[in-house]
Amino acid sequence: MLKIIKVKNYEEMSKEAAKIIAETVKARPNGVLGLATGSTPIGTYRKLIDMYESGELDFSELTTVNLDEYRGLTGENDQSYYYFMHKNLFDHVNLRKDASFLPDGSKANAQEECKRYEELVKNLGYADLQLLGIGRNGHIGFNEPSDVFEVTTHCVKLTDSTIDANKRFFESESDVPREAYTMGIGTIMHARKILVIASGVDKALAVRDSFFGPVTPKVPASILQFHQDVVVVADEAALSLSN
């Protein structure tokens, strides 16, 4: 079932998304929360931190799994997703230090690392709720447009549009990694609930094609139409082509 919640702006999107995540955490305090990176979820994480600081949320029994990580970056690199998650959430709440998991970008053997991470997520029972952003080309995690839906955790070559979108975080485009480890579409679809957040007119085409168009691996997020419990929280700009 696909539910779309239209909000006014980024602030309202962040507030609504945090509320949905908090409901899951309260219902399953020892559950598994799937997390995402990028600029879109930062506001959501800030709201979750506020809830923790006010005593409304407790992360002490929770386990988290992240979607992806750049291949070739260590956790100490300030552009790694390990660093991002600690800066924007983990260091500000009472999540156990051994309870957050990401693919290890420092591992050179892609096949071994992807197999390890896939088994880890599977053994945890997959996510109770998986948070997703959506790329301008419809990617989720780093699952780029393709001829097939990649099922399990794998190493992906990033497209030019993704590199272009991410270059603002690096000193130059040449510093952006060209590969990443990412949960596969099948791994993501195992989550019991999926929460997609989208903000801004630059996401409008991706939102339209993903949730109002045909299901195709050319638009990876379109597969979410087949999931039993998907909530999309998007602002007016992101839904401007979907009305």
Given for the second form:
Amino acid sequence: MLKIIKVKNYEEMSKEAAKIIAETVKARPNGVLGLATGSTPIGTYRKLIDMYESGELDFSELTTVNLDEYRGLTGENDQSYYYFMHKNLFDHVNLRKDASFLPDGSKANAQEECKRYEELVKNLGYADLQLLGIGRNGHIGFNEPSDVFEVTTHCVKLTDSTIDANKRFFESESDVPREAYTMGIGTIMHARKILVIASGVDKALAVRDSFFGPVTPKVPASILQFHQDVVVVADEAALSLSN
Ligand code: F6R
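Next up, can you give the form predicted together with ligand F6R of this protein, since the form predicted alone came first?
Once more the chain from above appears, this time first in line as the rest of the complex follows.
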């Protein structure tokens, strides 16, 4: 079942998303939370940190798994998703140091790393709740529009436009990662609950095509229509093309 919650703006989206995550964590304090990077979840993480600081939320028994990571970056690199997660959430709450997992960008053998990560998430029993942002083209994780849905964790080649967009964060274009690891569509769909957050008019087309159009690998997030428990928290701008 797909439920859409329309909110006013980014702030309200962050509040509502944090509330839904907190409900899951309180119901299963030793469960598995699936997390995402990007600009959309930063406000949600801020709210979760506030809830931890006020004593409302406890992360001490929780395990987290992240959707994706650049291949070729170590955790010390400030462009890695490992770094992002520590800076925006992990360093500010009482998660155990050994209870947060991301694909390891420093591993040389891509095939082995994908297999290891998929097994790891599977052995944890998959996520109780997976948080997702959505790309302007409807991507989730690094699952880009394609002719097929890739099922398990895999390594993707970044498109020239992504490399070009990312180069401002690096000293030179040759430092920009060319590849990334991402959970597959199947890995994501195994989550018991999926929470999609979207804010801004930039996401309006993706939101419309993902949740109000046909299910197709050309719009990867559209597969979520087949999931039994999806909540989309989107602001008015992100819903401006959907009725
Ligand atoms: C991040 C991720 C991506 C983003 C998407 C939206 O881990 O997997 O799919 O969720 O690119 O990014 P923002 O939130 O920056 O618009």
